[in-house]
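What follows is one chain in structure tokens, specifically the form predicted on its own.
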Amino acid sequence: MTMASTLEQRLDEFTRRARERSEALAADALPALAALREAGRKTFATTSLPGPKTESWKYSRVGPLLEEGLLDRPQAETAVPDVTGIESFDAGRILIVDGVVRDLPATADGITVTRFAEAGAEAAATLGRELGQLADMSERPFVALNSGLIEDGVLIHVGPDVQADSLELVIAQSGDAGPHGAHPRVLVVLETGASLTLLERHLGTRAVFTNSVIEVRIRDEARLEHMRLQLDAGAGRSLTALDVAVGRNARYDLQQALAGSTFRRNEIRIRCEAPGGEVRVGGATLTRNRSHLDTQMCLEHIAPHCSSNQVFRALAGERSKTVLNGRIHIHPGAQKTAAELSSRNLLLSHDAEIDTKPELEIYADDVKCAHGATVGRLDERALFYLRSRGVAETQARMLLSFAFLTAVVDAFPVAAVRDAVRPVLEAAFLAPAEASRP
């Protein structure tokens, strides 16, 4: 039996198990959930899972997601993990464990956080209008899988002109030792003139397949500061789709600190849909040992007079792999667009791999766009200088490496989060490498 036929069989088995699990779900009383589930089930049935010839998956193989048990549901009763908060960051917490909503903050004036299953008339109307409208399922089978297996989720809704307090969204694994799959779903809607700071943390190191979909609607004049931390390494299989729509004169700021795991892939799609939209994206990443991190970034400039700036910095050590595909798409009529993307990367070993590809697709003639990518190694002269001043080699390499990441880490809008990210990245960098496997 050839390797190709073995992969085909695994893909077929995964598809069959996904269909069986979706069909076994009980009928849902909430029309928005029922409609999304049906659409996801139909789309998944007609969309092929990515293979070696799928361009957007060129550097990521789906094999780690197809292992036995990763479509199983977690145990019915699992202990809620003890989630330690970030010191000095005071925020209401949304806790999702194995895809199940476990904890929500109290409702404040003008801001509601609601489980889909408990949606009242107003929340149900919002879900009916928005759920599934941004996360396009075509050619994205794992978004369709999340939709087909949806059982519940969280709606974060900030009313017009409400300057909301900070929120923390935690997507975590339980202590269930067996392999299983979880499919969290989150919808964020900021009405006209609203603002919110959202910290999103992903926790867990077990061999669990977490397939998350997050949709964000930012209406006119609204502002969202979004911080994403995915710093737990280990055996986790993580696939996250983030789809964002930015309205007139609205602002979206996404800052990320990411580490690799057995498999981690983030698909980010941001649409500037009305004039005056402003987007800023940053990513500081570290992969070590044999970990894998894939970021697929697509920024769609649909309306004129919008701007975007993207800054990515990556470190890859041992035999790890980092992937960044950054695409800027300027649509016809999107005149006076200003868009930039910078990807700078350092290889920390001869066996590490970094695959970075910035793309520009422009259909307007009055724009200002730029992109660039570099892959290199630590400056030996700077390393020698520090060594000559009595700095140990490991410490010198750490200082130079994290000076490289400073441009992104310092852009986190909350000092408490910045202060929490630095020591975690430093500890991951200084941890001894795993023994090489044959």
Second form
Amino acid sequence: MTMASTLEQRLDEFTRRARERSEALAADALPALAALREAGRKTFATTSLPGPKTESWKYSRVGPLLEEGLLDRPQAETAVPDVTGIESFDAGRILIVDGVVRDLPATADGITVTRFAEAGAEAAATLGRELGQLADMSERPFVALNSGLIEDGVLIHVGPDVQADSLELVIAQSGDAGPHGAHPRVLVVLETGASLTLLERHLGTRAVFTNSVIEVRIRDEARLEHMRLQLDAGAGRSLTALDVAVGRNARYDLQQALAGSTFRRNEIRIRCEAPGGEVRVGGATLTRNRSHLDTQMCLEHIAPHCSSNQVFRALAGERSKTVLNGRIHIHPGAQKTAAELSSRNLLLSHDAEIDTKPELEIYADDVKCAHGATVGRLDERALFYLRSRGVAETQARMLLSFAFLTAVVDAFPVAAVRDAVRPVLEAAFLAPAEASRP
Amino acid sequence: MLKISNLHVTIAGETILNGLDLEIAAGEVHAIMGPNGSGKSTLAAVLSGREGYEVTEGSIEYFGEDLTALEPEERAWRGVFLAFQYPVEIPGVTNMEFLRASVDALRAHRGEAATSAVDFMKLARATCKQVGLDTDFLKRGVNEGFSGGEKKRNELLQMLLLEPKLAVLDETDSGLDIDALGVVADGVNTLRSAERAIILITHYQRLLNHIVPDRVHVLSGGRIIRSGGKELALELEEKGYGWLTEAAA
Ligand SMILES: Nc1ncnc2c1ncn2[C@@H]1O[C@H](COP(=O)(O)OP(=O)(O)O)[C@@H](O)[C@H]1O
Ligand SMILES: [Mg+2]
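What would you give as the form predicted in complex with its partner chain, now that the form predicted on its own is on the page?
Below is the entire complex, every chain and molecule, led by the chain shown above.
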């Protein structure tokens, strides 16, 4: 690629190379993988990559994803990085490094955690039924790209009425990999009445492209506690699609603590497909320096008598940018829906940017829907009050900022995780600003 | 301890303090009285280092140091304390967390170790009792949803925990019932010592029945127009400010 290439040329080049890489994949995959790959390749070829005019990409430019080498395959054998977890959070670990499944926990009764490539008959049947069903590819070229390049992935399957032990899903980069694109794929299926606590951690600060797709099926009466930590700032280019279907009287709880990086975008779609579903989402975010964090939330209320409650709190410092698009779509017939979304944001510097947009589409008349978004700054009076009591300015700013995040951090359902998140965020808050380039 | 000379202060270009002189020695309690809008809170704000107040002329010396050159927290580290006329609510920061951060910050600057959680809890509870606040207030957000009187008691609680060298109380007695007034007076009298100076800004002479001041000053139009002993407060109670402000005009 020459320096003078236009965005259009770079998009074309990216598309061409993606096709080449997809076509070069071994043909001996499981039928489910082969089918998904085929569909992904086709969709990718006919979907244009988001340009400046694509509404849902208004605040996120694809440029950082198109850089030299970011479509290359990762090296096959790289060192496993240090992924030391959270002390006193005892969980079986699934480790994906540079898109390659490197480690899986021991199996337990009623729970299957397997690589797609090693799926037994039952797991293969589950894959055949579920894989690619939730992660809609239309209008989402990077989901299509992930599908078109699929070689492996992880299936987490919890059988009916099984109360599973906690699992940890670590999506990491190796320390010695050059630029490449990794396309992790995970499918989680909780059968009727099952329950699981899943901690998802993304690690790595290098300039690699991690394009993850996670599909989650929560069947009737099942419950998933899902915690997501993306706390590494740095040069990572991370795009994560999370598509969740919530069954009858099922419960989905997603709590997130997120930092920005050179490019980070999370596309989250949650579908309440049957009555009685309950969804709770939290997001505590901190962006600093020139980092970027884009959350595209979409809550689809399809069935009646479901509830969703979403709380986002964001701090943006220096020249960073935080985007939250909170879409709530209440379909015709989804009567008695109660949907709430609160997005409160603090600008910590004059150059930081926060774009938060409510998007309500309501096609049922008997619903309760509340949506609030605010962007503000720290209360100078409170800051002075603290300082007048001897609390140094930086610490006073931190106290006030974290008072703001507390509601979300406290909502993490596992105390060990909650207690680990706070000091990481505090350290990130207190770290000196990077010298800004002219 | 404190020497204010010819102090001129403007807010947004408007002159509020206009040649104020005031000198306070360690061990003294001074009362500052004066009509609404005369600049009492402005003086308190300038002493504590609030932003937006410009000293255009004159000086404030505190233990020989130029106080105006210091940040608010640096003043607090050196023993300056202001009990706010309108204490700020800070939801999300618990009173306990706030008090401990303050006390430990001051201790650190005196070269003392941070308090242990248990010791601090004991101290905070005991001090709550002293100012008549239920210990539940320690768990609540700073001043969050406190009544006017509770906020004032909370200011007093902070003052007692921080043990300032120079305490400025800005109308801490306003809006208090007799019981609460007694608590404020007891608090101030407890603090009163040979090493400390206290400035009581008040509208009412009733507080001065409980705390006997060494000097009473009348502030009007941004300067001190009259100073005297404790009997001046009684005279003001009787005659109001009119006779003084007219004479000064
Ligand atoms: N932030 C401000 N901006 C402009 N004028 C102010 C501000 N604060 C106080 N003032 C003015 O300064 C004068 C003195 O106010 P203040 O010090 O609060 O008086 P006091 O405490 O004696 O009642 C008043 O005329 C008031 O309107
Ligand atoms: Mg006042």
